[in-house]
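Shown here is one chain on its own, the form predicted on its own, set out as structure tokens.
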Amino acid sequence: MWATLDQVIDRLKQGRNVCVIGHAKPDGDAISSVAGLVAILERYGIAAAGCIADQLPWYYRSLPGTERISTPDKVRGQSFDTTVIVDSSDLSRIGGAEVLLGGAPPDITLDHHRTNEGFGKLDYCDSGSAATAMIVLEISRAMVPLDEELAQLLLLGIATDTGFFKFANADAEVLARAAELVQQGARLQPIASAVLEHRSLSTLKLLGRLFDTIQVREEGKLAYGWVSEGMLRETGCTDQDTEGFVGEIRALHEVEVAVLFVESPPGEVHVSLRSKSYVDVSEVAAALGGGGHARAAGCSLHVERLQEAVDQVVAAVAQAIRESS
């Protein structure tokens, strides 16, 4: 049921024992929604816990606050009167973390994807925000005064979904919002180190590698390429080491829709579609079952082959920028 923030915010004031859940494969937004969340909840006297279902990106864990997010084996078996999804536009996004639900829906969900149709209890979704983080911010204001460690999680979220500002969505509200969290302590330094200077000799050989698969269509307003398991396996890499590969695709000069594919495992193929202007990649990801914004969705494909997965995708974004052009 869609619901007001006003009457999330009342709803998670009446929970004692609270369980927040970001969804698997985790970002910058999806974590420091979790872990802002359960701040929060403990700053305002409840117990609370944060689950994601894969293991965080070793980079991020360097980061304060985080340690807050757990496995579901660590947090199975407790006992919660309260769950909240955030930043997942759909429950299959919770991947493995869903077992905690126990069959029902959750108590609460708190998202800002356009592709968001409600499944909880009481559901709030603002596409107008440029991250989750943001409407945990909104939260934070009417439970908790704001503290360094508070502001530095949540500059976590906004920093990485508006790319540390340089997409569409760094608006004046998201910039003013941004200011806020850094004059109550939070840095950008060791955000942006953590996220954009992590990478390791095996991940610049595995990017290598990506831009030897590079390929460009539609008059080149479409560039797309793909990280093989075969690739990972043999530069010792994993699907994690490939944030920010589709960025390096989307940087070509004249290139609208930027595409990338990584297969892992075997079988199974994550798609990042990337736009700049005016292609809604969100349409796109939505038809392959994904989801996501206008200007960055995703999917993911279960093939035979990785080929597969290319031809249909790199089909239905070609058509895509032939009508909206």
Second form
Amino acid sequence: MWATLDQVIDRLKQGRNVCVIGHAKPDGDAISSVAGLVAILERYGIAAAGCIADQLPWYYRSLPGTERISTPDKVRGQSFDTTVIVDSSDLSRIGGAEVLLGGAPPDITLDHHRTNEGFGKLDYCDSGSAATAMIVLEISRAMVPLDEELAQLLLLGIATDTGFFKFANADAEVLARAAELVQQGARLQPIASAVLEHRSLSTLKLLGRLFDTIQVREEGKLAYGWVSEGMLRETGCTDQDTEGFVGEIRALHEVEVAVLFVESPPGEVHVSLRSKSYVDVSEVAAALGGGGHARAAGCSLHVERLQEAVDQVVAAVAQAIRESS
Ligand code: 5GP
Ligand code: MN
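What would the structure be for the form predicted together with ligand 5GP, given that what you showed me was the form predicted on its own?
Every component of the complex follows; first up is the chain already shown.
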């Protein structure tokens, strides 16, 4: 049921043992929102645990506060009177953490994806928020004083979901809130270094292989490339190493929509869609069973061969470009 943020905050304050869950294959905003909300609840005097189905990419672990997040097997067996799902537009996004709900809907969901249709007892989704961490920051204002550790944790989600303050969602509100966090002692440099400068030599070799696959269609407005299971194996990389690759495709001058296909494990293809200014890729992703935002969306497809996913998605994106231009 859709709720106001005040209703969500009232419900949170009634919790005694809260489990905060983020989406599988976590990004900076999921990590920031889970660890940030757990830190807020702890400071307020409520016991809380953070949980994400997949291991965090290793480079986030250097950031203080992320140790508040564990995997479902670590918290299973604990009893929770309140479950909260953050940064996830539907229940399937939390993957293996669903066991923690025991078949019940989550008590609270907090999100900013426009494709979210509400799946909790109380749902708050503001698609005008650049990051779920912006909403968590709003919650912190109503519950606890902001301190350096909390500010650092929340800056992570705001920085990563705005592409380090360069996407269209990096508005005055974002910059004002980020400035406030920095004033509280948060630092951007360790976040930028962890997220943007962690590539290994094998990851760079994989990026080189991706560049070799790039194809351009629709007079340069559509560019796509893929990372196959074989390419991961041959370079000694995992799908986690492909974070940020789709942005390299979007960097092409005339591109409106960039698409990255990552096959992992065999038979499963994750599709990342990014647009620059006018194509709503969340609609394309939603039609394929995924979701996201107007300028960044994704979906996962089950196929026999990678090429099937490529053909299907490229056709859908090409049509969306033709319809929007
Ligand atoms: P990415 O391409 O980085 O995986 O995801 C881009 C955006 O699309 C993120 O906001 C993410 O939450 C959303 N997204 C990615 N994959 C899926 C998916 O399979 N389902 C849904 N609902 N959203 C997705
Ligand atoms: Mn987000």
